[in-house]
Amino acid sequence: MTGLRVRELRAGYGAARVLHGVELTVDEGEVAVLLGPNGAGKTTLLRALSGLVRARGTAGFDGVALLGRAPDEIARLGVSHVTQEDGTFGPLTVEENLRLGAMARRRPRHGVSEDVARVFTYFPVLQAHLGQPAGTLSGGEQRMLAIGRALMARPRLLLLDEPTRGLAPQAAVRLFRVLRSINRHERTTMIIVEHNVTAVELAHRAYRVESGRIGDLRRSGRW
């Protein structure tokens, strides 16, 4: 089977251990939400499956091992990264952000035009601010650019830190309708991180994390 394998997971800053023998599995083309308090160590599992931490373990996608790779490594294998933090760059026009995303894949510069093309059709408020420094959209249209700028990359894995982080509800209620339409019609498979309860609605695997361990709601009865 297809997707991603995570046993025994160990993580850390320093001296500092956040995560501690996580297990996750998430099948291909499937919606996996983590949900837990701050600081339970979801931001520092999808960290070290980017390359960003350095971990201690298993973790396989397509049945090829991600830790120990660089963050670029990993990007080429078809692993983007939303970060919390991930912001534009306000001086480019958002046609450049995008096209700058198309950099992280094996073949950059095959059929650009048509991905932006594709993104758009996701979020077509960035189509009407094709030539508009990046900088100067509102937030939750920056966090749609980053979002566009990662599917660029065509990802088969797709990792999402807080998404809707700052969105007024009704926004993000139209930003979980985005991710599930990208999940059904690209067979993308994602891990959601969402502290938004509404997100379990797009799973098909929810956890729980807390304390750098995981559990899964649905065996839990709690989901």
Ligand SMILES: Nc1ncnc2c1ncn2[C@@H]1O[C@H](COP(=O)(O)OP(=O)(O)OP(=O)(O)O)[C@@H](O)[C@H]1O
Contents of the next structure:
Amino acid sequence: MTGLRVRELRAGYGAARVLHGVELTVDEGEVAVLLGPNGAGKTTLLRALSGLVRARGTAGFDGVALLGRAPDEIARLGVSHVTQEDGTFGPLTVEENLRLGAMARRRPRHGVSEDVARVFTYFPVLQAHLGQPAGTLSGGEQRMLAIGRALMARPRLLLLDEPTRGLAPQAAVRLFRVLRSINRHERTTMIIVEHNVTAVELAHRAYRVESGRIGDLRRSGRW
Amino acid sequence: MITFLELLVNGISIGAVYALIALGFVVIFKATEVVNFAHASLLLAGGYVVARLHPHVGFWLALLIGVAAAALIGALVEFLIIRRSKASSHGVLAIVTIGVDIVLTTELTRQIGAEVLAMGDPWESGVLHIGGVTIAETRIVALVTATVLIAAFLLAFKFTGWGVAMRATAEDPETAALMGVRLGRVSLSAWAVAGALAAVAALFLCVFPTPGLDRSSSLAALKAFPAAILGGLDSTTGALVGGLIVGVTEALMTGYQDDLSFLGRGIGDVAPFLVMIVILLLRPAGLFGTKELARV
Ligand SMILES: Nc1ncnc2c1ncn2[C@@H]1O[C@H](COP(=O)(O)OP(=O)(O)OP(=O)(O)O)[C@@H](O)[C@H]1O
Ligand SMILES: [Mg+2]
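Switching forms now, from the form predicted alone to the form predicted together with this ligand, please provide the structure.
Next comes the full complex, this chain leading.
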């Protein structure tokens, strides 16, 4: 079965243990939503999957082990992580940010303009700002740039840490629609960390993270 | 007036050479946040290779090998030392580069001994007369070469994938890694480019009117430090402007030394550092920089 299989994942910062044996399954093409209170370990889980935090246990993606690899290597395996801070490069232009997104691909220069055009179909506002430093965009626009840049990698697994954080309710709904459309058209598997419970509506699976452990919301019937 | 023009052109030429050195210094700082105090020894190594090899293989091949050797030494310092000590702070790494500098410089000065090594360049002591102004050919070649190299570097920095990856890494290495950028390669290439630029600079610091490469040649390279620092350690523009300020100040101060004798002998040599101190007092991050040296 292709997709993501996380088993017994443990991670922490120095002596502080944050995740105590997380189990997570997301099949290919599915959207999984992770809910949970502040400090539960949601961000830490995504960072462990993208190699930013060291972790024990196993995480297999399409049969390839992710844990123990460097972030750039995991990115080149087709895993794109949009962090909670977005991480757009402020002094670089919107176009340069998008080009960077393509660096994780096997052929970074091939088909870049087609992919930029494809990103515009999802986030049309970016088009008007192409030559502008990313730091001059609004918070909402930077979020779209961060997600659009992740799409440039043609990811097979997209990790999104609170994509609607700080957005007006209307904008959040619109972004969820775009994410659903990306999932349908690109067949991109997604893990979305959210505080906004409406995210569950677009999810195939929903999990709840609490104090470093994870529960399957759908299966437990709590949702 | 003629004297002033001659001094100005010489100052701009030597300033462009300082800018080459400062540019490498800034690239290393941007890519790795390490202040590379071993830069002058990379320069000395490149120059030494050219000086030793040209009698055997000719000037141009010697220059090519010297540039490659300095690039290789830079890459080795990154690969064997900087990369292995990833865990330590940037301040500690800066001190490590001082150690590298002492080792390299000590060995090279031992090899050079009391000799003054000719660089074997084809321009020798030729001069050009342009409207009453007399300028050494080496100065013109230095200016043209430095300008071309700096332009090529800036274009690559702006437009190539390498340049974009380098700038992204300077901004936020963690996110750059998430984009698939290989941080190790970025850092390695920064050190190699810096070494190569320093070797070219070494050539022009040691040709006419300088008698050649000797054990004090790395002292001349030290003037690139104030150039990089007064321009702003993390700014390529700053490196260029800083280089020119230092070069022109030095040339004018040395040229008018006799009129400035109340300032003491050798004012040309200390002037770059004085200018740096004044600028840092007014702008702690340098003219174009965003990071104060204290943060390092
Ligand atoms: N760099 C760090 N060093 C030490 N502890 C950290 C670090 N980052 C997070 N933690 C701790 O790990 C725990 C989990 O944090 P994490 O960011 O994963 O939570 P989260 O579920 O994403 O919370 P939020 O919803 O607020 O984003 C918290 O107790 C936090 O204090
Ligand atoms: Mg979080």
